[in-house]
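As a starting point, one isolated chain is supplied in structure tokens, in the form predicted on its own.
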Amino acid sequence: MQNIQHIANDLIYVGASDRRLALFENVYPIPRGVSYNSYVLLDEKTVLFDTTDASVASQFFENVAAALAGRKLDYVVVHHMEPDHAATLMDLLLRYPEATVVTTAKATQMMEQFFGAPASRRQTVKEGDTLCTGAHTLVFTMAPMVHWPEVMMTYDATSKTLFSADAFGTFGALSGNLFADEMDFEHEWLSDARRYYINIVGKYGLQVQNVLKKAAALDIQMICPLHGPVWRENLGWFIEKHDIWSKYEPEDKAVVIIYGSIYGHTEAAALRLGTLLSERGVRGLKAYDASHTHASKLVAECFRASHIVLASSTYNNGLFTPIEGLLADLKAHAWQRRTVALIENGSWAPQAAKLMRAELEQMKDIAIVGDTLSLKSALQPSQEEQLAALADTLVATL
């Protein structure tokens, strides 16, 4: 059965959500599922903005048919060729063979790579090109590496709507409410939006900044992304979050403690530091066990907070593997402009701090503060003063 939703009189949501998928891109846990958004514009010419993942194909095709209500499909705008948005494209064109695909030259090349041949009816567009569908004028703007090289966005100059591809998206399935203002977005969705952006797009901050500059020149009243809710209110707040994230600036002045502990002794020292920070008035502390928290959440938290404490056991004369993996992820996502304190442990030859420092020195504008707390097996009473001094240093730099 169809499940469409009107965004405006002539704009209809025809996407669908998947709550069964465990890992987005087979990497990132999505316990709340994910939506695959697609939109139909009903003008003198009809336009479909993107298709969907194969997992929701049946619902998607029912929705498109219901939205068109017997009308032919004139155009399919392909903003992004990643399979979660384009896997059903060729099946759609078999159902609507008269439709013209509107996309970038790079996306046309990718169609051939994915499907063996590009769409037979296609219109290649570049920056600033327009398409008049009747009452609406669509303006195409390129968004390379946000987060693939072929990506573009569409600005509907008539309704002042931005079809933003993967930008401004978030993890999370939709439950009936389509608009962000119908939800408690800040408390229930923001952490997933942050984790989505940082892990999917976070490496490409410069490219995102370029797109935000283009967006600033437009009168945008609504944003229709490819994942998550549609934005029609408080757009500035959500755009500002992306501005902060893409500048690699801390979102919050806060301390996050991440520890890699084998038998609990490194954990105990890290949590004792948390108590000392609390006694000094630090609020909003977060502590994570790197062995039990998915790296995507740890990376997002490292982007959110201004101060990070990394505590690692020495393992096989190297870093404890969860911390080693986290540092590799942070480097891959161009993490920078943060303050870090270090705790290490090693029963006979502590090496973790030296190795963590070597990784951090390869990143940009990372300030390592305080004296490293070096444990041999467990935190000793005689080291309480040193731990307190590390807490004082962190407080002084907040």
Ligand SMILES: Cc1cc2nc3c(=O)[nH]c(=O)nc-3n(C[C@H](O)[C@H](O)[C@H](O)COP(=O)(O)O)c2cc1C
Second form
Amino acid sequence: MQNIQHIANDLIYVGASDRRLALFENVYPIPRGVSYNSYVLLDEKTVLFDTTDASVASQFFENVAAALAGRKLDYVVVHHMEPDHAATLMDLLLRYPEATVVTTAKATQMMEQFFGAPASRRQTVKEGDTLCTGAHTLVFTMAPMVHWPEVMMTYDATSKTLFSADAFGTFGALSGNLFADEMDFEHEWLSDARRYYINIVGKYGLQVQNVLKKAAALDIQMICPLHGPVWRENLGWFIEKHDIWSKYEPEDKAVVIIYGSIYGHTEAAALRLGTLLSERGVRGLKAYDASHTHASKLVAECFRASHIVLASSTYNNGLFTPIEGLLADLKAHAWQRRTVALIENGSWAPQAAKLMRAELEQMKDIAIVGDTLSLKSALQPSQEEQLAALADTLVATL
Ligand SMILES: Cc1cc2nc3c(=O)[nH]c(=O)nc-3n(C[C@H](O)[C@H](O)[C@H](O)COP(=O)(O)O)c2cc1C
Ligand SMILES: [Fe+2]
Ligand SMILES: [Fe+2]
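Coords for the form predicted in complex with the named molecule, given the form predicted on its own:
So here's everything in the complex, that chain up top.
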């Protein structure tokens, strides 16, 4: 049974959601599922904007057929050749042999890599090229590295709709409501949207800034991304979030405590610091055990907050591995412009602070504040004062 939704008289949602996949890209947990969006434009010519992941193929093909209602498909615009969107492309071309693939030169090359052959009917487009489909004029704009090098977006100058590829997407399956304004996006979706953005494209802040500058020059009334809801209200709010994230600015003035602790003593000290911060009026504190929190969540929280407390046991002269992994992840995502305080632990030769500092010094504009608290097995009563001083320093810099 088809499950299509009208966005406008001539624009139809033909995507579908997957609630069974545990790990997106085989690494990011998606307990709320994910949607693979695709759209059909019914103009004098018919256009399909992107295909979907293989997991929702049967629903997708039923949807495309229902949306076209017997008409032939003239164009399929491919914004992104990653398999979560392009896995069903070859199958689509078999079903609609008259369709011309409209995409970038790089994507054409990737089609050959993935499928052994580019589509026989294809039209390569570059920045600013247009395609008139009747009433609609589509303008193609390149968005390299948002999230792959071949990515482009389409601006429908007639309906003022931006088909934004992976940009402005989010984890989370759709439940019938298609538009962000039909959901409590800020409370139910934003943390997944942040985790999606930071982990998928967080490294490419500069490229996202370039796209945001191009978008600012357009009159955009609606954003149709490849994952998550469609935006037709409050676009500025969501665009501003991406502006903050891609500039690596903290979203919230807030303290996040992240600890890696084998037996619990480093944890106890980190949580004691949390209490001292609370006594000093700090609100909205968050503490995470790095062993029990997925790295994608930790990285997203490090992007959200202005202040991070990192606490780690020493482990075979190195860092406790969950913290070691987190620092590698933060570095890989170009994390920068934050304030950090450090706590280390070790029963004979604590090394963790030195090692964390060495990693943080390789990142841009990370201010390490206060005197590092060095524990020998456990927090001693004599160290309370030092911990209080660390709390004072953090509060002073908030
Ligand atoms: C496998 C393993 C390796 C460790 N390696 C070191 C080390 O190289 N240097 C050190 O001072 N302590 C080392 N420790 C000891 C812990 O860092 C220390 O007991 C610390 O107090 C544990 O803090 P926690 O209670 O937060 O886990 C090691 C512990 C384990 C289990
Ligand atoms: Fe992608
Ligand atoms: Fe995607």
